[in-house]
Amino acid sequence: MKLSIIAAHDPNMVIGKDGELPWHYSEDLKFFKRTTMGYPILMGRVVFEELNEKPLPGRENVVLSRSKIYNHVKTFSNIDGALHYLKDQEKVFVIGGGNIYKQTIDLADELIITQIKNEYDGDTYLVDYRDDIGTIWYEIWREDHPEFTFVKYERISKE
């Protein structure tokens, strides 16, 4: 299984505010859908609640929660249980939130990042991977847009 983190962040690594994205870029949302379609997505409870507890279509939705069990999606209380369940999948996308990213960054094989150019106020942050570019992460693809840049990194080593 290839574990892929997909996230969008501003220059200060902000990824959320009050349980929501602090921005709305339709092209980024389309990119997210196009990239994750057909693959399982792994998310925390807060992200699932941000989606109004409605699974994203065309993808198996797997939720991590220590406090709730959802009848209409697979729910696990820890990362190990979720990854064991997903072990036979070709690729799994981790879609947040901040705590889930922290727990999976050292396990991830690739990062697919939307680097938002404007700064936003936020209360949730992505683990800062940028110091590890060239040592742990290698940039393999980039697509620039006026308000953001899509970048894909692959892991060089798991050290």
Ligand SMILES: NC(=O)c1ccc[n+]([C@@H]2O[C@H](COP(=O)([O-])OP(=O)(O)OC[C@H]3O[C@@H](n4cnc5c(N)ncnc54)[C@H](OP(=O)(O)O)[C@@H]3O)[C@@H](O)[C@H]2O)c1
Contents of the next structure:
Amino acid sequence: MKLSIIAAHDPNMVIGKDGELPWHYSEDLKFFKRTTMGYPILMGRVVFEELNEKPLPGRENVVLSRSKIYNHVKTFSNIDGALHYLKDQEKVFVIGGGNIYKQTIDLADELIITQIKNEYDGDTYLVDYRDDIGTIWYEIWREDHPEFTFVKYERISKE
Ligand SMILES: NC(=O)c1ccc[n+]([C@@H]2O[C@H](COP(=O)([O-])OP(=O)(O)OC[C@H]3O[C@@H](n4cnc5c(N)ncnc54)[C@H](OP(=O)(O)O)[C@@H]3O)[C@@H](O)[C@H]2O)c1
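Could the form predicted together with the named molecule be given as well, to go with the form predicted alone?
Up next: the whole complex, starting with the chain shown before.
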């Protein structure tokens, strides 16, 4: 199974504020949708609440929580359990939030990143992978847009 982190961050690695995205870029949401469609998505409880506990369609939604068990989506109280459940999938997307990114980045095979050009106030951050470009991550693709750049990185080696 290939584990892929998909995230959008600003120049200071901000990814969230008050349990929500600090920005709204419809092209980024479309990119997220077409990239993840058909694949399982793994998320923290806070992100699932941000979705009003409605699973994103066309993708198996898997939620991590130690405090809640949902009847309508698979819920795991630890990451190992979730990854074991997903192990036979071709690809799984970790869709956040900050807490879950932090716990999975060392396991990830790929980062699919939206680098937002404006700065935003925030309270949630993505682990700063940028110092590891060239040693752990290498860039395989980028597409520049006026307000953001999509970049894909693959792991060079599991160190
Ligand atoms: N820019 C982006 O790409 C992006 C993407 C996603 C989210 N976000 C933003 O990130 C913020 C949310 O991130 P967050 O860090 O606050 O929350 P989160 O990562 O979505 O969820 C954290 C929760 O997940 C559960 N959890 C964490 N580790 C676990 C483990 N090992 N096993 C079982 N459950 C575990 C816990 O739930 P319980 O408390 O229920 O135990 C924990 O409180 C929001 O502002 C959101 O908008 C941004």
